[in-house]
Amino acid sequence: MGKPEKKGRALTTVVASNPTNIETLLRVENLDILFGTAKQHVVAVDGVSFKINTGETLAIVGESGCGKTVTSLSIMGLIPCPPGIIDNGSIQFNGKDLLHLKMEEMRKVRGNDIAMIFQEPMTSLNPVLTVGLQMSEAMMAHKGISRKEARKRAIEMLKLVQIPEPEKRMEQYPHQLSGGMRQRVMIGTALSCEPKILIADEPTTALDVTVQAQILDLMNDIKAKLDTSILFITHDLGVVAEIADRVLVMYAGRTIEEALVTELYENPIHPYTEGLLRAIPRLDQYLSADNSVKEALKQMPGIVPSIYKKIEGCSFAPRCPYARKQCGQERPVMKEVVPGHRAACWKPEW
């Protein structure tokens, strides 16, 4: 199964190329992510597996507040303690598990080897520094080069991500440029290191469809030219369906569905996912030719459960059309359904 090419609104599949060494450059495992007190706590994120591979995209998805950030600042070491406790799991990365590397040893890892383009730039970007100083920092602290070979690598990196008059936006505040210019600095210097992974924390919320499109386009470019693995973090399935290779699904803290970006949207599996895809407004579903409305637009029923209460069986089942007794008792395991496609569901066909 390849994955899918842009044409138009459609969606087409790619025969992609089999490669034999592929190398897994990230690996998460069980990890538990807890916030709160001695007293009391809640669980942000609840035993949750994947990992990433050289060269590919895996998107993660999920309502707001189902555990996608945390899991990618833990990975960055960036989990406040307290209130924030890692309270289990492994993230192994170049044989190392990162939660076991002391402070000055994550430093050199983090923006060097791993890098990540937060949600909102404008409060990510310091408003007090030029761009061209918060660029040059980074490539300074990590390669040792001094102030003018730093300058000189800032100016290419935004040329890189296409950004006009680089000398010029060097010398600029972040508040003198477009939320798309400041998502694109924010891009390039996470890029300046040549990172071997890039976190992407939903780097497309804050714009409008035009510059998201333009910065869709230039992560893929990107992607191609440094072969740079990404983790995108997206509640978007549209922006999922044009830059990831394979698709990852959370819901309140937990993984629940894992496959092939084409996979899962010609063959979603977990009944979430199922309602995830139902709910993406299509023009020819919705809308006659007269505009005049067809059909209401389909939603799941419920909410997402209360973070301060336990979930003993399936986080989804109070919501879940085909819940049974089973489902409210006994957490389910993620397992393969059929090759590369696995997921986390007591669905009695399985």
Given for the second form:
Amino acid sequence: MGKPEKKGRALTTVVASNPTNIETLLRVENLDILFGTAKQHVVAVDGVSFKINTGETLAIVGESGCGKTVTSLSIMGLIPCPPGIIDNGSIQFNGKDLLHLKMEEMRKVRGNDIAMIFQEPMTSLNPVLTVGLQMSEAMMAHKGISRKEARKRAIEMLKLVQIPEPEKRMEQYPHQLSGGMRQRVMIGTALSCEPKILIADEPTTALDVTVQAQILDLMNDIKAKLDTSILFITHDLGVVAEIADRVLVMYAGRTIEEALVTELYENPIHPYTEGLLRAIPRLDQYLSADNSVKEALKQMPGIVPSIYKKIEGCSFAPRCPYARKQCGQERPVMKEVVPGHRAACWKPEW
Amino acid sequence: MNKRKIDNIIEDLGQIEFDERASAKFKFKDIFSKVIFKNPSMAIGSIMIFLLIILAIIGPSIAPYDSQELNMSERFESPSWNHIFGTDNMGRDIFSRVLHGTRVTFKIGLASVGIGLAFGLLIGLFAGYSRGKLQNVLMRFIDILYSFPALLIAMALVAFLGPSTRNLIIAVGIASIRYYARVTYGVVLVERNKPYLDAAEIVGAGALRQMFRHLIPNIVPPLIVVATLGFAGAVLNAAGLSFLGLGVQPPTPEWGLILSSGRNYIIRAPWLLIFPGLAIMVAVLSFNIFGDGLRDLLDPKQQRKV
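After the form predicted alone, can we look at the form predicted together with its partner chain?
And the full complex, kicking off with our chain again.
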């Protein structure tokens, strides 16, 4: 914990924690999302808080079913209600409370201020409408520009996301594009109205690794050009390292650790994060000179607790190698352990 | 350490991604060579429908006699070169009447399918999209319609509105709404959960825009099939109602009506029933065959082959 931080990163930490220099764009506080009825329900998101600053990429990491996608959908106001219930908490965007906006106002925020891209580029484009039509539609609705202008701008966006021959692609249907191109089109559409935040829900999961690398490069590139904040949702820590400024780790509906990306990789506090990092295969670590296996890949024992069970204390306690009696009884809250590095764990206090 | 090299390789690989997918333009001549003649029932059905449409357009002008011209000296003539389908009890030429009837039949079929499809589509679309109260109200209404035979509903409506060609169209159309509503509803329920709708919602499309811009084009293929088969049903229903005297009124030459007015002379002049009956059969059969072919063609599992 006393490890000296790298100079550049230390500086960013100071800036990030100073609210006068960097504007907080989106602030989610104590968000609870349930599914079911008031009497009988499961908790999908349990007291999640985070914020995103302008021009920053925040990655939410966690395994399947930990509430990443539900959190992102709630920001867009897309949790179907019923069965979804947003029980508690607030989502503030630029001073507006997104949870209490009227339908009409929410529609203005969607696409215009906050845009989103999905995991499945294969099915998120309407198969019977041309690419150009789908792209220009959003701009015509939000910016009130003519069809001609929207078309011109859509071509520009396709150029921005590095699609060759954009004029030709405009007239094509989604099935005529490859997966990577479709995801590019999705990104282009999402960015066409110059949103302040782009929510990317596992945008590279359905793509193969080389295309994945291109898409990540593209997103970094665009972020630098347009100064868009990105909320990046993924289960892939390798992807996080490439794109994120800050990382938020979720487990079983709760946030358990938040830090700048290098800090998190070098100095994980929560045992779950530690376990995740140790479970990444690395070329340099495990093989000896004669290529015999030196050290097996570490795995975490146990499985994620069932969503139907109520959790007392720390949700990770049953799998945690360091767990003590306290962990099973009292729920740890997110606390700043090192400046700019917060975690929900009792261990640092022992 | 070799990051730059790896980056270069990734960049090179990236170029492969931009391959040429299927050619962009759909060629009109392919409709015949690749679609219709690959599928025999489509070929037969479409040829028959094509001929029927031609007859509906030019029929009245090539008919040898006026469809309503009485000629008492030539009553009950059996088919001959003068009157190839024979004449009826008033000496009218059956062939000319059947030819004129093609146009009437097409008019009734198209208009009633139009009514049924328009309302059925709207009901099914709103019910399938909305989930919740509206869905229940609309689909229970359709269930109620389904608890009567279509012909009975149409008869009740004609009895209420009074028999005429216009009212026949309305009645047959309304009686078929349920059919289109159910099909639309089913397809919308499937399409409703596809991510492209969420994606549309995310860029700010409202409910109406999602329904009419994004959903309708996706549900058209099954509806085309249903409408084609529904056309045959509408022709049959209209002929049935006219036969019962509840539809087209004499002396308009409608096939069901020609059939009906000939039924008293079935022993003496069977051609009065055979030819209009055959006309109904041919029209219904060709639309059914064509509809079946269309269904095979638009089946999503088969679509790739086209």
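Numbering follows the first chain given and starts at 1. For clarity, a rigid core is taken as the largest C-alpha set superposing within 1.5 Å between two forms. Computed from a prediction, not measured in an experiment: that's the story for all the values here.
**Q** Return yes or no for residue 309: a CA shift of at least 2 Å between the two forms, with the rigid core superposed?
**A** Residue 309 C-alpha, core-superposed: shift of less than 2 Å.
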